[in-house]
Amino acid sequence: METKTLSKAAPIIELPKPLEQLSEGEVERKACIGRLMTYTLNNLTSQFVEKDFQWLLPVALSQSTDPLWPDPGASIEKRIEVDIYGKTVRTTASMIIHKLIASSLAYPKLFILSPNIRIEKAERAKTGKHIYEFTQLDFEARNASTKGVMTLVEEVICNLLTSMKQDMKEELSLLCRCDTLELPKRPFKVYDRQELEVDYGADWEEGIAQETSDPVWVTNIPREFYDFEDFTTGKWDNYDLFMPQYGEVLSGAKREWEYEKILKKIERDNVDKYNYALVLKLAKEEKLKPTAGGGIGMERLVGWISGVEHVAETQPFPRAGNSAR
């Protein structure tokens, strides 16, 4: 098959003036932005609560923070770490270690408004769609299959965007998203990654965001060893959600939980294991279980409902480039 050309570069957008900066018509805009990002935070935590999912409180410094390698998507410029009490910690880049553990040994359904710090290479702050310092809405829940997880996204994104278009209709409109954001039909569409690459090449992900008009899954990326993938076929049981011309607002997948393999994998990717002591531990002694979950980027989720041109737009204060407030 012959691979897809994109119909544009993608282009390089400026980074979001700090608030001080702003006209008045600027800040009245960026204020609308939060009252969107207050409703959504109040919807979807009241969603998962009334599933059932306990809400956790976010980790910070962590030995045992997501390593962000071998994932072909990370571009992580340096680590923030720290010493406390004689031992190397770092910034939270992801809280998917102690989404694991946590829904294994006490609370089965999880959910954490994690924070993430990522120090990315300067450039991908011009893409847009990065920043270094995010918050995702982590869930996990224990023995729970792929299609729960879709599932459960598609209708709780579908009932967020149902009551936003009945009470925010003034917002909407200001940001002239009233017409325009349309309510998904589910079940939304999947694409496995390796045909997207027969068709788009290495810039799949670009080419998915630009051509889609609903919100899609694609499956079968590889990643980092914590996701669970068959060492028969090859394939990789996990998902990431992407939103059309925005790209992706979800990562998530099923874990791994058994030692072997959890050990195989950090050995063939060549991750320090002392950082994953106790994972390992815990593997070995049978106390991990199967669990799945994922992560949604509230700053992009929110950039994609308010239709703005800069993910950081969507934050007080604009954590992208050198915005550091």
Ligand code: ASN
Contents of the next structure:
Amino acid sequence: METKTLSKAAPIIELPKPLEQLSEGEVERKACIGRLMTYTLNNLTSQFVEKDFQWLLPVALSQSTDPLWPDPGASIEKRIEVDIYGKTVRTTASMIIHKLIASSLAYPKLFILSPNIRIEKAERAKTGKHIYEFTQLDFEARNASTKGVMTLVEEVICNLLTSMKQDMKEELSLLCRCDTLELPKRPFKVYDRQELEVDYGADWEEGIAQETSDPVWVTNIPREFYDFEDFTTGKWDNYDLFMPQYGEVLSGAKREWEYEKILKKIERDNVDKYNYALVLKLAKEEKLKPTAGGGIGMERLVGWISGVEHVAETQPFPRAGNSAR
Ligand code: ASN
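Counterpart to the form predicted on its own, namely the form predicted together with this ligand:
Below, the chain from earlier opens the complete complex, with every other chain and molecule after it.
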């Protein structure tokens, strides 16, 4: 089968201006996006609390942060490490390991608004999708299934959009999103990454985002050791959520919990075992439980809702390029 050609090459997107350089009209637009962010945070956190998820506070420095490796989508240029009281800790790339431990030991259903630092190669800022500091609504549930997580996410996103379209008409119309932001039909379609590669080649993420007019799930993406991999079929039980004309806003998975598999994958990936000693110990003692979850990128979700060119437009102090304030 022939690979489809994408309609246009990915455009290079200007970095957003800092607050103090915005014109009056641009400030109004910024404030409008800010109100949609407030609405989204309030709505999603309330929905998770109502569903009996416990709201945990984030950690900023830890021994076991996300290795972000091997993930074909990652391009980490620099990792920030610092010595505290004789121990090397790192800035949080994601709280995935903490989620697995917390959900297994004490908080079966949890979520965190977790600030993540990922210093990716500078040119990635020009995609309009990458920022070096962002916040995930990261959630995890003990004994949850992939289907269960997909249903939960579809429900919370559709609830958010339904009430936002009623309550935030002024903001959505100022951003010209009143008519274009449609309520998706449930359940969302599910694609296997392998079938998308046949259709679009290596650029399947861009391909599916351009072509779909509804949010879609993509499963079976090879990546870090903590996502569940079926060793007999070679398939990964994980999932990303892609928004139409935009791209990925959530990634998640059913997780590994068995010691032998985790160890094998850590060794296979050349990941430093020492940093994951606690999760290995818990798995060995059979205290690590099967969980599933995901993380919604808040800037990306609100970026898609607002129709921004660059995701950093959703941030009061854009975290892209070298204009840090
Ligand atoms: N939050 C993601 C998850 O739950 C992990 C990540 O951000 N790398 O799978």
